[in-house]
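The form predicted on its own is given below as one chain in structure tokens.
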Amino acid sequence: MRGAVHSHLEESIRPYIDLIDTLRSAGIHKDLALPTIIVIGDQSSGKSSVLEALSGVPLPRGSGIVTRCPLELRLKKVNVGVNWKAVLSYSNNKIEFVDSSLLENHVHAAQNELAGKGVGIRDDLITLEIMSPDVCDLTLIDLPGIARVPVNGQPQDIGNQIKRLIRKYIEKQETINMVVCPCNTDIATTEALKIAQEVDPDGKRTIAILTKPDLIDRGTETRILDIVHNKVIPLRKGYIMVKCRGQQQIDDNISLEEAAQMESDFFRTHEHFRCLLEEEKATIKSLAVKLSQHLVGHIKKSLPQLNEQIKKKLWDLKNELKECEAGPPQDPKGAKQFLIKTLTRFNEEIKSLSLGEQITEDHLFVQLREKFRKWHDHLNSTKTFCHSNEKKYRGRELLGFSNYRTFENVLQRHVATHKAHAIKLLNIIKGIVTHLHVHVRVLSIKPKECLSFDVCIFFFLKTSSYSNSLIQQAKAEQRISEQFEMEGMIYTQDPIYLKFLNEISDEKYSEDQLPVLDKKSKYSEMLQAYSEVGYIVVQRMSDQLPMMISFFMLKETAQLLSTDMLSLLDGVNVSELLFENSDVGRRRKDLQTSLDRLTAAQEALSDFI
């Protein structure tokens, strides 16, 4: 085939094939489907022989499953500088060699490493790049042959496994499906062609290669010609017949060059098939030309849509990365600085919050003022508990006598009724403060969508905030209980008490008239006066309780949190503390990798669009 295969088309063909090869090498096929030729066929259809003839080197062949992983075959025609060179790539391995006799062993070794020794298959791609003056410019992907019956320890569902793998590739509209069918079988029963028809019912993307024309029964030649001439199962890209080396020719050490000449002689002298030579529907040479032309035409047709897909994908990726921003620095010095900045920002936010300077959507002091006002309203609504019914407050004493203990008990019972409301208020405030602390953490540790420190700072802040809130809540609850115990002592200064008593009484009293007040008829006024005194019950509790809650739940908690944060810097393993959730880091890395390869793809496409 040296110098004979579409040399006049090389300059126009090679750039497009190189473009897709470059995009696939960059991994664009992980994001978008790329134009390519997929080679499929039943077992023993002659698929390996066809690829061997196209590539000019002996590929693995034999009975059973020979191709156990998708094999991307990149053929590059070079005219100077290289006699023959191959590069085999898979996973993180790359092997270069110049001896074609080593090829089969290298491919076998790669398949065994990826799919294990035996008969299993894998979806991992093996790339074989061959550079030689004896090949055509072409790239295609060979898939495992379809097994009908499991043999030699193959899984019972091996046929279904292979079909699933084939469908995954050929169902994409960007592919050209090259189906290899032997002439000596009924083409309508060929599994590979059936699958191709399922995904391409109109035959727009399918080309069929008919092999083993020397093995057909006499008298069936006309039927075979009808197939090639698209009269049986029409395919838009048509049929091509080839005759490759058989096992006997391999055993006789017939070279690929000799086999190509023997193929040409076969068709030229065949009574029925020689017409196919003139129609360019026979020989490996015609197949190579047609495949290259089909592939390049398909690439040209697909590029505008591919370019638009890349633009859209880039837009989506950039938006996703905006949510993630950058993760914690990996170097120790950068990580320490990152931690210091994060803790400093957190402490500043918490301090600003406790001072009422942190203006958020749910501003803290707006919420606190509302809850404290409701507490004050509650106290006010209960201070008129006393009425002028003296019998309600009469003890065992005779009429006309006073009993201070009765007066004291009434007030103590009344004050005690407020404790449950006070504890409820404490719990409400604790919930508000804890919620806003979480909000401050989210603001301080950006970005929230991706920077999730499971066992480190985010988790530590969360548990620390919660535990500190519980500690301060317990302290505040203890102080509230003490306050109610003190309120049970029933005390205020005489001038304060008289001031409020005179405001509600029809009579005016002074300290000199205090004995006159000790009358049952005055109990309701005396009780009401006590409940309304500025710092007695209403005023005192209205101010004192919010002050206690604010002190413990806000100011003290903020100070404790700031102290806890600063203690993180003492002898801490910064790398461990800033260890990022593996899923989060992997997502950011994958997004950035996709962005990089799509950006490179867009630049590569710019010369063709």
Ligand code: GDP
Contents of the next structure:
Amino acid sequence: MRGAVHSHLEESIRPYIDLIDTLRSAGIHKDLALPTIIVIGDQSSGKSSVLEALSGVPLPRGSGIVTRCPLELRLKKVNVGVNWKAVLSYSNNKIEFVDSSLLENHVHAAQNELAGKGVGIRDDLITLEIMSPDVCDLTLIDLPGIARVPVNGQPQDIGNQIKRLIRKYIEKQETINMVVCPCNTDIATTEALKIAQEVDPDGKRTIAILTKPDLIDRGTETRILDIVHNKVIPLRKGYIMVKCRGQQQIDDNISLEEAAQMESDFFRTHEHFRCLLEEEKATIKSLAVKLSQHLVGHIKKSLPQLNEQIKKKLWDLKNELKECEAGPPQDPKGAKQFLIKTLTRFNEEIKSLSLGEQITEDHLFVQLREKFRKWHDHLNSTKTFCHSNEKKYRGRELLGFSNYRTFENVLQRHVATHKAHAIKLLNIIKGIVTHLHVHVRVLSIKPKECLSFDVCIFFFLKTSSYSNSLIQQAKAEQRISEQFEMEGMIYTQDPIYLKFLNEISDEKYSEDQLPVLDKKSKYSEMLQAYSEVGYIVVQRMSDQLPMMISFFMLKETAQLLSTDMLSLLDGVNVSELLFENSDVGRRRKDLQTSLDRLTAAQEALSDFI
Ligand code: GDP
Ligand code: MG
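Next, report the structure of the form predicted together with the ligand; the form predicted on its own has already been given.
The complete assembly is shown below, putting the previous chain first.
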């Protein structure tokens, strides 16, 4: 099969095949099905032999499953004089070589890497691009042959695995299914043809290759001719008979060129099959031409539909991407700025929070006021402690005299009873504030899609807010203790004391009279006034504690937290924080990649439509 085979076709064929190859290289087949020829057949039906004859290079062959991964064979005709060259690509590997005898080893190595050493199969595609003056422009995908009986070491369901893989490829409307069947078996019962019929019952996109015509039993020729003439199992794309090298010829090192000559001689001299030459239903040569024509026809037909699919997919992708808020910038500088902006926004929110602006659903100050009110009510409920216990508190003094120490003691003990309550209040407020800090993150740190970032900030915030509030809580507790100690000193200014005393007494006292107050023997009034001093203490604490707690737990904690958040800027590896893969991040990235490749595909297609 020399270059001259179909040079006249080249110009019309090549651009279309190149287009599809380009789309496939760009990964479009991950988004859409592309027009392709898929080679299927039972084991030993002659698939490799046909592909070999088409490509002009010996492909791996042997008994058992030789093709263990889908192998995409891209044949590219280059000008006469340009040397043979092959490029093998799989997963992230790309191997170029100019010595065709290395091909088999390279393909074996690739299969071993993808499917593991042994006899297993894998769905990963290996692409083999062959540039040669001796090939036609054609791209085909060779699939593992259908095994009927598992060989040693093969999983019991190997047959089903292979069939599943084949179905996956050939069920797409975009594929041309090239079914290889040996003439010397009952064609109607070949497994491969059955599968092809399942997915293409009308035989619109199935072409059958009949191999091994030299091995048929005498007398079966007419029946086989009927098949080739589409009289038995009609296929729109018909049948082609080819004769490849038999085992003996391979062993005898008959070259592919010699084999092509022998094939031509075989048909020319064959008593029954001679007619097929004229009908262009025989030889590898006409198979190559037919395949190219079919493929290009198929591509041409598929292009408008492909274009529509790309348009629709692009539209969907753009919408999906819109839903996925723009992620953090990918460049280091942009990422840093993004982080600064986000943290600043967070700090502003925290500041607003501590200033009492409503930024979350549960208004912080509503909650605080409620807790503070309870504190006030608690203090008030204990205000009348003295009245009921007058006698209990009397000391050794004669009736009508009062002992200041006793009075002081009573008040001190009373004040001290509130301390536990005050600490409890502090704890409650601490809980509310730390919870809200973490909650503010939800409002201010975007995008949520950058999960790793969000999670990282969440934990940082949680620990920072927690440790800060612990420190502040200790400080506040210290201040509360001091306050209680101070209140133990029992003090108020004379005018304030007088104001209370005068409110409850019939007589009005002035500051001058105070030193003789005791002698007036207004025992009950005095006692009540004492208790009112207690009330002064109560009133003072009712305000003081909420103020202290707010100051330490809200204002100062917010400040500390803001400083901590900004320290993230030098402590943390910005790119790691923002780039680490998260599910959503990955999804966004995938969408973007799809979008890029479909846009490129649309551009490539626009020349053809
Ligand atoms: P595969 O398993 O489908 O890839 O089949 P192969 O291409 O490895 O072929 C299986 C065997 O059939 C090999 O020994 C080939 O030499 C032989 N074979 C393939 N085609 C022909 C042919 O047209 N005539 C003869 N006589 N043998 C062939
Ligand atoms: Mg094979």
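The model shown is predicted, which means the values in this text are computed figures rather than measured ones. Residue numbers count along the first chain shown, from 1. Rigid core here is just the name for the largest C-alpha set that superposes within 1.5 Å across the two forms.
Exercise for the section: Could you tell me whether the Cα atom of Lys555 shifts by at least 2 Å between the two forms after core superposition? Expected result: The answer is yes, as the C-alpha of Lys555 shifts between the two forms by 2 Å or more after core alignment.
Problem - Is_shifted Ala422 between the two forms (CA, 2 Å cut-off, rigid core) - result: Yes, because once the rigid core is superposed, the C-alpha of Ala422 moves 2 Å or more between the two forms.
Exercise for the section: Once the core is aligned, please say if the CA of Arg413 is shifted by at least 2 angstroms between the two forms. Expected result: It does shift by 2 Å or more.
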